[in-house]
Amino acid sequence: MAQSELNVQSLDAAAVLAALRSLRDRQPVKFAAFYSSQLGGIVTDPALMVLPFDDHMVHRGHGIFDTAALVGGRIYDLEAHLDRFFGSAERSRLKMPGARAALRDIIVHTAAVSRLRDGAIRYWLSSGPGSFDLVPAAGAEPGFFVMVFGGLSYPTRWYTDGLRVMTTTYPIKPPLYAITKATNYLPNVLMQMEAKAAGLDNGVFIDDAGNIGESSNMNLAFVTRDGVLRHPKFEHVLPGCTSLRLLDLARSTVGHGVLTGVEVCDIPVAEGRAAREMLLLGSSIKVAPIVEWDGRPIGDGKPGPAARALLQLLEQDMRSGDRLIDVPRL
């Protein structure tokens, strides 16, 4: 039998830190600031932005998260995101480590420490470390984490030329898990991997009744031939904060632009395919047009006026609307 030449070192703390710094140096994403209730404060060295391996969020997916945009030194729509965060925590039977106001202050302060004026703020809640059991360890303290980073970016062609998507072969999440922003995103990951393998940009979930659901980590919406903006019901898809805000903003434009109405309803696949425009909505992508679904064009196969108008409407609200929280300069 051949002898293995395995050479596994036992590392001291200095070697571990050096290895973590080397790992971060090889990764393209740069993280600006990280708060950890487990560490008891904020770090700006990405090598120190770590969680215990036995945290229940790591090995069982028992955790939730949410994301808010940082725009021009202000946080956009944070209260709506916190509403969803607390709802996800309740459904996941996770305890909050503090009052809502205290968590909000931590998010704002971590953003200030980061010194970023534009980017994204992602925050998590876990049930804590202590064992590898299915249920949280006895006496485990919930973990609250905040990461401030440059945000996700998407190809310019998604906005200029539009996206191409496919109906995924993976099943949509059951309603309880769909409306809870948990860290277990396996169906979403598999959908996106499937689309990329097919040379496409994203996928579309369809529910058991044949109605359109959502995309990988974004909501879907449609503009009918007569100009009605239609969004799937939120009972079986994530209640996207961007979608909810955009629907409100869009209602104020009905009759004064490209839209004639706004509806939240079941959307059968056939009706979606017959739409004039198909849209992806989300806090990072904002509004992007879909021009092809399963190899067939949507509308005339080009980005439409509603996508452009809604993107402009949202970006204006993100910079000068009434849902902004100032981040102090430190």
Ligand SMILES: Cc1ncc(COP(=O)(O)O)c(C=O)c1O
Given for the second form:
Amino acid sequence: MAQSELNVQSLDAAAVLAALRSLRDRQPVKFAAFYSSQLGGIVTDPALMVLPFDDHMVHRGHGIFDTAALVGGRIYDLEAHLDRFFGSAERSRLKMPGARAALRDIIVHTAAVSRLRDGAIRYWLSSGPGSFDLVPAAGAEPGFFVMVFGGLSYPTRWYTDGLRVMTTTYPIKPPLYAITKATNYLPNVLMQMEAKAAGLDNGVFIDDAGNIGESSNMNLAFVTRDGVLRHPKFEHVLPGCTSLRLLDLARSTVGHGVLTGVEVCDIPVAEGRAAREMLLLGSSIKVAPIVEWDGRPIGDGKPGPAARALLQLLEQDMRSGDRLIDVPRL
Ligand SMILES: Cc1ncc(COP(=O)(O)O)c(C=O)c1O
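Could the form predicted in complex with this ligand be shown next, to go alongside the form predicted alone?
Every chain and every other molecule in the complex is listed next, the one we just looked at coming first.
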């Protein structure tokens, strides 16, 4: 038998640290600050932003997360994101490691330590380490983690020219999993990869009844030919904080803007295809127009006025609304 060229070393702590640093050298990342309840503090060196492999969030997906935007040194709509985080935790039978106010303080403090003024704050709750079983290990302490980074960025062309999407071939998550922001994003990942492989920008989930669901990490909404903003019901898609806020803001513009009404209802595929505008909504994308779905134009195939008006409404709220928490400068 040929001699193996396998050269796998046993590493001591110093070698592990060096290897973690070298990994980040090979693939640089700009993660500004990371809080870990397991470490009991915050690190700013990305090489140290790690989890134990036996954490059940890693090997069983028993964890949840949420993301809030950092805008001009303030966190936008954190309470809404925390409401959803607590709802996801309850449905996932995850224990909270502390009171809501304490978690909020950790999030704000980690953002302060990051020194970033614009970006994203993503935080996770895990059932903790201690075994490779399914149920949490005996005595497992829940893990709470906060990452502050630059956020996801999307091409400018998405806003100027609009996106092109396809109906995904992957099945939508059943309602319980769709409304819970768990770390199980396999369908979401696959639908986006499928769309990119087809030369498109993203996918659209359709439910078993033939109604429109959502996209990979964004909600979908439509503007009918007579100007009504329509959003799918929130029972089978993630209740997007952006969608919920924007629907409220949009209601106050009805009659004196581009919209003539706002509805949350089932939207059959045929009705979506006949819309004047189709929109993507989310904390990272904000509001972006979809101009083509499954090779067919939406409306006149160009970004429309409602997309522009809603983006403006949201950006105004993100900069100067009443849902902002100041991040202190350290
Ligand atoms: C599956 C899914 N749908 C919708 C959204 C939009 O939610 P939000 O507006 O809270 O970012 C997200 C992003 O968190 C998501 O992951």
